[in-house]
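Single chain ahead, by itself, as C-alpha coordinates, in the form predicted alone.
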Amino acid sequence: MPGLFVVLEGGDGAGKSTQLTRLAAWLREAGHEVVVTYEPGDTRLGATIRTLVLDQSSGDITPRAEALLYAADKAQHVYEVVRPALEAGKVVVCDRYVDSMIAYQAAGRSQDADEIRGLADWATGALVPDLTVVLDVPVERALGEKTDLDRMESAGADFHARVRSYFLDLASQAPARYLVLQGREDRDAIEAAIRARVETLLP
(Lines of atoms letter the chains of each structure in order from A and count residues from 1; the text may use other names and numbers.)
(Lines give C-alpha, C1' and ligand atoms only; values in the text may rest on other atoms or scores of the structure.)
(Ligands and ions follow the chains in the order given, each with its own letter.)
Protein backbone atom coordinates (compact mmCIF):
# COMPACT_ATOMS: atom_id res chain seq x y z
CA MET A 1 0.00 0.00 0.00
CA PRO A 2 1.19 3.54 -0.72
CA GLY A 3 0.93 4.79 2.87
CA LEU A 4 3.25 4.34 5.85
CA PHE A 5 2.27 2.46 9.01
CA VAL A 6 4.14 3.33 12.23
CA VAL A 7 3.25 1.78 15.59
CA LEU A 8 4.38 2.74 19.09
CA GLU A 9 4.50 -0.13 21.55
CA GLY A 10 5.64 -0.72 25.12
CA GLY A 11 4.33 -1.20 28.60
CA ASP A 12 1.87 1.06 30.36
CA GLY A 13 3.35 4.42 31.30
CA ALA A 14 6.22 4.24 28.80
CA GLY A 15 5.45 7.61 27.19
CA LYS A 16 3.89 6.39 23.95
CA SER A 17 1.20 9.06 23.83
CA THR A 18 3.71 11.90 24.13
CA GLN A 19 5.90 10.58 21.33
CA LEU A 20 2.94 9.76 19.12
CA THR A 21 1.71 13.36 19.39
CA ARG A 22 5.15 14.76 18.64
CA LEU A 23 5.73 12.46 15.67
CA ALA A 24 2.36 13.29 14.15
CA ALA A 25 3.00 17.04 14.50
CA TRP A 26 6.39 16.75 12.81
CA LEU A 27 4.96 14.70 9.95
CA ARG A 28 2.17 17.22 9.38
CA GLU A 29 4.64 20.09 9.37
CA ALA A 30 6.53 18.21 6.66
CA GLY A 31 3.38 18.11 4.54
CA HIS A 32 2.20 14.55 5.13
CA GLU A 33 -1.40 13.52 5.72
CA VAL A 34 -1.41 11.79 9.09
CA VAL A 35 -3.97 9.62 10.84
CA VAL A 36 -3.36 9.31 14.59
CA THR A 37 -5.11 6.34 16.11
CA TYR A 38 -4.91 3.78 18.91
CA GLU A 39 -5.93 0.33 20.07
CA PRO A 40 -8.11 -0.76 21.66
CA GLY A 41 -11.04 1.59 21.18
CA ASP A 42 -10.69 3.91 18.20
CA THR A 43 -13.88 2.79 16.48
CA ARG A 44 -17.46 2.79 17.71
CA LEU A 45 -17.31 -0.98 18.24
CA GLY A 46 -13.81 -0.73 19.66
CA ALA A 47 -14.88 1.80 22.30
CA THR A 48 -17.34 -0.71 23.70
CA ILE A 49 -14.73 -3.47 23.63
CA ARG A 50 -12.22 -1.20 25.39
CA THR A 51 -14.66 -0.65 28.23
CA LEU A 52 -15.27 -4.38 28.55
CA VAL A 53 -11.60 -5.38 28.68
CA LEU A 54 -10.25 -2.54 30.84
CA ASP A 55 -13.05 -1.73 33.28
CA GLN A 56 -12.64 -3.39 36.68
CA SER A 57 -16.40 -3.93 36.76
CA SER A 58 -16.08 -6.55 34.00
CA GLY A 59 -14.77 -8.92 36.65
CA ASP A 60 -12.85 -12.10 35.92
CA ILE A 61 -12.64 -12.42 32.12
CA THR A 62 -11.15 -15.68 30.92
CA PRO A 63 -7.93 -15.14 28.94
CA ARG A 64 -9.46 -16.75 25.84
CA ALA A 65 -12.42 -14.37 25.92
CA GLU A 66 -10.07 -11.45 26.50
CA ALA A 67 -7.95 -12.41 23.49
CA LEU A 68 -11.03 -12.71 21.29
CA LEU A 69 -12.26 -9.29 22.36
CA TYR A 70 -8.91 -7.70 21.51
CA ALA A 71 -8.91 -9.50 18.16
CA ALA A 72 -12.37 -8.15 17.39
CA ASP A 73 -11.18 -4.62 18.15
CA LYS A 74 -8.22 -5.06 15.80
CA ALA A 75 -10.32 -6.48 12.99
CA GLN A 76 -12.71 -3.51 13.08
CA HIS A 77 -9.89 -1.00 13.52
CA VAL A 78 -7.94 -2.22 10.49
CA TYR A 79 -11.10 -2.40 8.39
CA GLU A 80 -12.47 1.00 9.39
CA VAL A 81 -9.40 3.15 10.09
CA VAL A 82 -5.97 1.75 9.26
CA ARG A 83 -6.28 0.07 5.87
CA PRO A 84 -8.38 2.86 4.23
CA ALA A 85 -5.84 5.46 5.37
CA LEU A 86 -2.89 3.45 4.06
CA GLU A 87 -4.63 2.83 0.75
CA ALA A 88 -5.14 6.61 0.47
CA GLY A 89 -1.40 7.15 0.88
CA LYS A 90 -1.56 8.58 4.40
CA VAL A 91 0.83 8.03 7.31
CA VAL A 92 -0.85 6.06 10.09
CA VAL A 93 0.65 6.50 13.55
CA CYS A 94 -0.88 4.04 16.00
CA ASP A 95 -0.63 3.63 19.77
CA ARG A 96 -0.48 -0.19 20.17
CA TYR A 97 -1.20 -2.88 17.62
CA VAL A 98 -0.65 -6.63 17.21
CA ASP A 99 2.50 -6.84 19.35
CA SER A 100 0.53 -5.64 22.37
CA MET A 101 -2.00 -8.42 21.87
CA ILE A 102 0.76 -11.04 21.67
CA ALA A 103 2.74 -9.62 24.60
CA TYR A 104 -0.24 -9.17 26.91
CA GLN A 105 -2.34 -12.17 25.89
CA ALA A 106 0.43 -14.71 25.26
CA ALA A 107 3.26 -13.75 27.62
CA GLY A 108 1.16 -11.88 30.18
CA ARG A 109 -1.73 -14.34 30.34
CA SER A 110 0.51 -17.38 29.66
CA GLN A 111 -1.34 -18.49 26.54
CA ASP A 112 0.16 -20.13 23.45
CA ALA A 113 2.04 -17.44 21.49
CA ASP A 114 1.53 -19.12 18.11
CA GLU A 115 -2.22 -19.33 18.68
CA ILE A 116 -2.42 -15.66 19.68
CA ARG A 117 -0.25 -14.64 16.71
CA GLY A 118 -2.48 -16.64 14.37
CA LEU A 119 -5.60 -15.03 15.82
CA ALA A 120 -4.11 -11.55 15.49
CA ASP A 121 -2.95 -12.16 11.91
CA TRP A 122 -6.38 -13.48 10.95
CA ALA A 123 -8.11 -10.48 12.55
CA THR A 124 -5.89 -7.93 10.80
CA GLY A 125 -5.43 -9.71 7.47
CA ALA A 126 -1.74 -10.06 8.45
CA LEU A 127 -1.18 -6.33 8.04
CA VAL A 128 2.34 -5.62 9.34
CA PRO A 129 3.63 -2.15 10.34
CA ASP A 130 6.50 -0.61 8.39
CA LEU A 131 8.09 0.36 11.71
CA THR A 132 7.38 -0.52 15.32
CA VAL A 133 8.93 1.69 18.01
CA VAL A 134 9.21 -0.03 21.38
CA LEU A 135 9.57 2.31 24.35
CA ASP A 136 11.09 0.19 27.07
CA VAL A 137 10.63 1.11 30.74
CA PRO A 138 11.24 -0.99 33.89
CA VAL A 139 7.94 -2.15 35.34
CA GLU A 140 8.43 -0.55 38.74
CA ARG A 141 9.05 2.82 37.11
CA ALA A 142 6.23 2.62 34.58
CA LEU A 143 3.41 1.78 36.98
CA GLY A 144 4.83 2.88 40.31
CA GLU A 145 3.34 6.36 40.10
CA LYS A 146 -0.18 5.33 39.03
CA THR A 147 -2.99 4.89 41.53
CA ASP A 148 -6.20 4.45 39.49
CA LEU A 149 -5.36 1.21 37.69
CA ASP A 150 -7.50 -0.51 35.06
CA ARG A 151 -7.84 -4.30 34.69
CA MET A 152 -4.63 -4.71 32.71
CA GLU A 153 -2.56 -2.28 34.75
CA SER A 154 -3.57 -4.02 37.98
CA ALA A 155 -2.52 -7.49 36.75
CA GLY A 156 0.63 -7.46 38.90
CA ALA A 157 4.36 -6.88 38.55
CA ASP A 158 5.14 -10.41 37.30
CA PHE A 159 2.54 -10.06 34.55
CA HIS A 160 4.01 -6.77 33.37
CA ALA A 161 7.57 -8.09 33.59
CA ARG A 162 6.61 -10.93 31.21
CA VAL A 163 4.98 -8.41 28.87
CA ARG A 164 8.06 -6.19 28.86
CA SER A 165 10.37 -9.12 28.16
CA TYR A 166 8.22 -10.29 25.26
CA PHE A 167 8.21 -6.87 23.61
CA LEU A 168 12.01 -6.98 23.64
CA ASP A 169 12.00 -10.56 22.31
CA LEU A 170 9.75 -9.56 19.41
CA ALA A 171 12.03 -6.65 18.55
CA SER A 172 15.13 -8.84 18.64
CA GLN A 173 13.59 -11.23 16.10
CA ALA A 174 13.16 -8.52 13.42
CA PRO A 175 15.59 -5.65 14.15
CA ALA A 176 15.13 -4.12 10.68
CA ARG A 177 11.48 -3.43 11.47
CA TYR A 178 11.89 -2.31 15.08
CA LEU A 179 13.41 0.60 16.98
CA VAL A 180 13.89 0.03 20.71
CA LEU A 181 14.39 3.12 22.88
CA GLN A 182 14.48 3.78 26.61
CA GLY A 183 11.13 5.31 27.46
CA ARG A 184 10.57 8.16 29.92
CA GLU A 185 14.07 9.51 29.42
CA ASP A 186 14.96 12.69 27.49
CA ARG A 187 11.80 13.30 25.46
CA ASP A 188 13.60 15.39 22.87
CA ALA A 189 16.25 12.71 22.34
CA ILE A 190 13.59 10.02 21.96
CA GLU A 191 11.69 12.19 19.51
CA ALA A 192 14.84 12.82 17.45
CA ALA A 193 15.64 9.10 17.27
CA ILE A 194 12.12 8.26 16.11
CA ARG A 195 12.16 11.04 13.52
CA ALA A 196 15.50 9.86 12.13
CA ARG A 197 14.21 6.32 11.64
CA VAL A 198 10.85 7.36 10.20
CA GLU A 199 12.56 9.76 7.79
CA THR A 200 14.30 6.82 6.10
CA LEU A 201 10.90 5.29 5.34
CA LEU A 202 9.13 8.34 3.96
CA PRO A 203 8.74 8.75 0.18
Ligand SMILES: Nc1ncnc2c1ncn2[C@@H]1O[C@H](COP(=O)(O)OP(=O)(O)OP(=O)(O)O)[C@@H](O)[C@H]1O
The other form holds:
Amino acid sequence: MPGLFVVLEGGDGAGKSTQLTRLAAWLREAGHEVVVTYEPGDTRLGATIRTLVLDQSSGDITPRAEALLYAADKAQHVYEVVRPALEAGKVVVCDRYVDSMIAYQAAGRSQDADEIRGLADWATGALVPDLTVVLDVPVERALGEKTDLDRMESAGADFHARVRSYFLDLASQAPARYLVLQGREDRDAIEAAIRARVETLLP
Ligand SMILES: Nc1ncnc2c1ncn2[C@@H]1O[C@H](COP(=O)(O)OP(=O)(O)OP(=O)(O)O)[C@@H](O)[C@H]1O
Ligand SMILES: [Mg+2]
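Form predicted alone already given; the form predicted together with the named molecule follows:
Below, the chain from earlier opens the complete complex, with every other chain and molecule after it.
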Protein backbone atom coordinates (compact mmCIF):
# COMPACT_ATOMS: atom_id res chain seq x y z
CA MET A 1 0.00 0.00 0.00
CA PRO A 2 1.24 3.50 -0.79
CA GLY A 3 0.87 5.08 2.69
CA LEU A 4 2.99 4.72 5.81
CA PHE A 5 1.71 2.96 8.94
CA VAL A 6 3.38 3.97 12.21
CA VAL A 7 2.24 2.58 15.57
CA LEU A 8 3.07 3.71 19.11
CA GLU A 9 3.08 0.97 21.72
CA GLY A 10 3.99 0.70 25.37
CA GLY A 11 2.39 0.41 28.74
CA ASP A 12 -0.19 2.71 30.25
CA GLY A 13 1.18 6.19 30.81
CA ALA A 14 4.36 5.52 28.79
CA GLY A 15 3.96 8.74 26.82
CA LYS A 16 2.32 7.37 23.66
CA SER A 17 -0.26 10.12 23.24
CA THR A 18 2.31 12.82 23.90
CA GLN A 19 4.64 11.55 21.20
CA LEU A 20 1.81 10.76 18.80
CA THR A 21 0.66 14.37 18.87
CA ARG A 22 4.18 15.66 18.32
CA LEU A 23 4.92 13.24 15.48
CA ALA A 24 1.67 14.08 13.72
CA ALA A 25 2.33 17.83 13.97
CA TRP A 26 5.81 17.41 12.50
CA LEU A 27 4.54 15.23 9.65
CA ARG A 28 1.77 17.71 8.80
CA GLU A 29 4.22 20.58 8.81
CA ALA A 30 6.32 18.62 6.33
CA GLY A 31 3.26 18.45 4.07
CA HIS A 32 2.11 14.88 4.66
CA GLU A 33 -1.51 13.92 4.99
CA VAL A 34 -1.76 12.37 8.43
CA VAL A 35 -4.47 10.31 10.09
CA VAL A 36 -4.09 10.15 13.86
CA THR A 37 -6.02 7.31 15.39
CA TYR A 38 -6.10 4.82 18.26
CA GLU A 39 -7.19 1.40 19.42
CA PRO A 40 -9.44 0.41 20.93
CA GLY A 41 -12.28 2.75 20.12
CA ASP A 42 -11.77 4.97 17.09
CA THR A 43 -14.83 3.85 15.16
CA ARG A 44 -18.46 3.97 16.16
CA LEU A 45 -18.50 0.24 16.90
CA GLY A 46 -15.08 0.51 18.53
CA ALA A 47 -16.19 3.21 20.95
CA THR A 48 -18.81 0.83 22.33
CA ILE A 49 -16.28 -1.99 22.52
CA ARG A 50 -13.81 0.30 24.31
CA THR A 51 -16.38 1.01 27.00
CA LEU A 52 -17.05 -2.70 27.40
CA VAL A 53 -13.40 -3.69 27.78
CA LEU A 54 -12.17 -0.79 29.90
CA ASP A 55 -15.12 -0.02 32.17
CA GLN A 56 -14.82 -1.50 35.64
CA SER A 57 -18.56 -2.18 35.56
CA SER A 58 -18.01 -4.93 32.97
CA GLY A 59 -16.72 -7.02 35.85
CA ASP A 60 -15.24 -10.45 35.31
CA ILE A 61 -14.80 -10.80 31.53
CA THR A 62 -13.24 -14.12 30.54
CA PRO A 63 -9.89 -13.63 28.73
CA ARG A 64 -11.34 -15.27 25.60
CA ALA A 65 -14.25 -12.84 25.45
CA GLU A 66 -11.86 -9.95 26.11
CA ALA A 67 -9.60 -11.03 23.24
CA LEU A 68 -12.58 -11.36 20.90
CA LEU A 69 -13.80 -7.88 21.80
CA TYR A 70 -10.37 -6.41 21.06
CA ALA A 71 -10.24 -8.36 17.82
CA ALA A 72 -13.61 -6.99 16.74
CA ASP A 73 -12.42 -3.46 17.45
CA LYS A 74 -9.33 -4.04 15.30
CA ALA A 75 -11.27 -5.58 12.43
CA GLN A 76 -13.58 -2.59 12.26
CA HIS A 77 -10.78 -0.07 12.74
CA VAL A 78 -8.60 -1.49 9.96
CA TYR A 79 -11.60 -1.77 7.64
CA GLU A 80 -12.99 1.69 8.33
CA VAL A 81 -9.96 3.85 9.16
CA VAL A 82 -6.48 2.40 8.66
CA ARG A 83 -6.66 0.58 5.33
CA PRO A 84 -8.57 3.29 3.44
CA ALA A 85 -6.07 5.92 4.65
CA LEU A 86 -3.06 3.82 3.63
CA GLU A 87 -4.62 3.09 0.26
CA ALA A 88 -5.02 6.85 -0.22
CA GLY A 89 -1.30 7.32 0.47
CA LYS A 90 -1.67 8.90 3.91
CA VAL A 91 0.52 8.50 6.94
CA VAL A 92 -1.40 6.67 9.65
CA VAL A 93 -0.15 7.24 13.18
CA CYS A 94 -1.90 4.85 15.55
CA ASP A 95 -1.93 4.72 19.35
CA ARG A 96 -1.73 0.94 20.06
CA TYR A 97 -2.34 -1.89 17.59
CA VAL A 98 -1.94 -5.68 17.34
CA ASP A 99 1.12 -5.86 19.61
CA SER A 100 -0.94 -4.42 22.46
CA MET A 101 -3.50 -7.17 21.95
CA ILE A 102 -0.82 -9.85 22.08
CA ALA A 103 0.95 -8.25 25.04
CA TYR A 104 -2.21 -7.68 27.11
CA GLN A 105 -4.56 -10.45 26.00
CA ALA A 106 -1.88 -13.17 25.65
CA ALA A 107 1.11 -12.34 27.88
CA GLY A 108 -0.92 -10.31 30.39
CA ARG A 109 -3.85 -12.73 30.61
CA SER A 110 -1.65 -15.82 30.29
CA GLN A 111 -3.24 -17.00 27.04
CA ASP A 112 -1.46 -18.65 24.11
CA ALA A 113 0.41 -15.97 22.15
CA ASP A 114 0.21 -17.80 18.81
CA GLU A 115 -3.55 -18.16 19.15
CA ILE A 116 -4.02 -14.50 20.03
CA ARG A 117 -1.74 -13.46 17.16
CA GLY A 118 -3.75 -15.67 14.83
CA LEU A 119 -6.93 -13.99 15.98
CA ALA A 120 -5.46 -10.50 15.59
CA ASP A 121 -4.08 -11.28 12.13
CA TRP A 122 -7.42 -12.67 11.06
CA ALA A 123 -9.13 -9.52 12.33
CA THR A 124 -6.77 -7.13 10.54
CA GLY A 125 -6.19 -9.18 7.40
CA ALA A 126 -2.57 -9.42 8.64
CA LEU A 127 -1.88 -5.73 8.14
CA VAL A 128 1.59 -5.10 9.63
CA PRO A 129 2.85 -1.62 10.57
CA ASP A 130 5.89 -0.21 8.75
CA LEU A 131 7.26 0.93 12.09
CA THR A 132 6.28 0.28 15.69
CA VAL A 133 7.73 2.58 18.35
CA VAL A 134 7.80 0.93 21.77
CA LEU A 135 8.00 3.37 24.68
CA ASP A 136 9.38 1.37 27.56
CA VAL A 137 8.74 2.45 31.15
CA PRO A 138 9.05 0.63 34.46
CA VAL A 139 5.52 -0.34 35.51
CA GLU A 140 5.58 1.42 38.86
CA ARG A 141 6.57 4.71 37.20
CA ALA A 142 3.90 4.55 34.54
CA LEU A 143 0.92 3.91 36.79
CA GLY A 144 2.38 5.29 40.01
CA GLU A 145 0.62 8.64 40.03
CA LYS A 146 -2.71 7.53 38.57
CA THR A 147 -5.78 6.98 40.76
CA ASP A 148 -8.97 6.08 38.85
CA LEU A 149 -7.64 3.00 37.08
CA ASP A 150 -9.61 1.29 34.29
CA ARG A 151 -10.02 -2.52 33.95
CA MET A 152 -6.66 -2.97 32.22
CA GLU A 153 -4.73 -0.53 34.38
CA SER A 154 -5.95 -2.22 37.54
CA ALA A 155 -4.91 -5.72 36.40
CA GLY A 156 -1.93 -5.80 38.78
CA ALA A 157 1.84 -5.38 38.76
CA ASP A 158 2.64 -8.93 37.52
CA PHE A 159 0.24 -8.50 34.61
CA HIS A 160 1.90 -5.21 33.62
CA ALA A 161 5.38 -6.65 34.02
CA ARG A 162 4.47 -9.46 31.58
CA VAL A 163 3.02 -6.90 29.16
CA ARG A 164 6.14 -4.77 29.33
CA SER A 165 8.55 -7.61 28.70
CA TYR A 166 6.41 -8.94 25.86
CA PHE A 167 6.64 -5.64 23.97
CA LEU A 168 10.42 -5.85 24.28
CA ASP A 169 10.42 -9.48 23.06
CA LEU A 170 8.35 -8.55 20.02
CA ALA A 171 10.72 -5.69 19.21
CA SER A 172 13.81 -7.86 19.56
CA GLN A 173 12.33 -10.43 17.17
CA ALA A 174 12.00 -7.92 14.30
CA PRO A 175 14.35 -4.96 14.96
CA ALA A 176 13.95 -3.65 11.40
CA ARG A 177 10.29 -2.87 12.12
CA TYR A 178 10.73 -1.55 15.67
CA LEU A 179 12.22 1.35 17.57
CA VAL A 180 12.49 0.91 21.35
CA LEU A 181 12.92 4.06 23.44
CA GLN A 182 12.90 4.80 27.14
CA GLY A 183 9.51 6.47 27.68
CA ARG A 184 10.43 8.73 30.61
CA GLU A 185 13.49 10.37 29.09
CA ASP A 186 13.42 13.94 27.86
CA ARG A 187 10.33 14.44 25.65
CA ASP A 188 12.22 16.38 23.00
CA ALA A 189 14.88 13.68 22.78
CA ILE A 190 12.24 10.97 22.31
CA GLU A 191 10.51 13.07 19.68
CA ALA A 192 13.79 13.58 17.80
CA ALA A 193 14.59 9.87 17.85
CA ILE A 194 11.16 8.99 16.47
CA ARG A 195 11.43 11.63 13.75
CA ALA A 196 14.85 10.42 12.71
CA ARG A 197 13.55 6.90 12.21
CA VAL A 198 10.26 7.90 10.53
CA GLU A 199 12.18 10.17 8.16
CA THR A 200 13.97 7.13 6.70
CA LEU A 201 10.59 5.59 5.82
CA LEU A 202 8.85 8.56 4.24
CA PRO A 203 8.40 8.61 0.48
N1 LIG B 1 8.99 11.84 28.41
C2 LIG B 1 8.21 12.06 29.46
N3 LIG B 1 8.73 12.22 30.69
C4 LIG B 1 7.93 12.45 31.75
N5 LIG B 1 6.59 12.50 31.69
C6 LIG B 1 6.00 12.34 30.50
C7 LIG B 1 6.79 12.11 29.31
N8 LIG B 1 5.93 11.99 28.27
C9 LIG B 1 4.68 12.12 28.78
N10 LIG B 1 4.72 12.35 30.11
C11 LIG B 1 3.57 12.54 31.02
O12 LIG B 1 3.17 11.26 31.45
C13 LIG B 1 1.74 11.15 31.47
C14 LIG B 1 1.29 10.09 30.48
O15 LIG B 1 1.62 10.52 29.16
P16 LIG B 1 0.70 10.12 27.91
O17 LIG B 1 -0.71 10.42 28.18
O18 LIG B 1 1.34 10.71 26.71
O19 LIG B 1 0.94 8.56 27.95
P20 LIG B 1 0.08 7.40 27.26
O21 LIG B 1 1.08 6.31 27.00
O22 LIG B 1 -0.68 7.93 26.12
O23 LIG B 1 -0.87 7.02 28.45
P24 LIG B 1 -2.25 6.17 28.38
O25 LIG B 1 -1.82 4.74 28.27
O26 LIG B 1 -2.88 6.46 29.71
O27 LIG B 1 -3.02 6.66 27.20
C28 LIG B 1 1.22 12.53 31.12
O29 LIG B 1 1.00 13.22 32.32
C30 LIG B 1 2.37 13.17 30.34
O31 LIG B 1 2.39 14.57 30.44
MG1 LIG C 1 -2.70 7.81 25.69
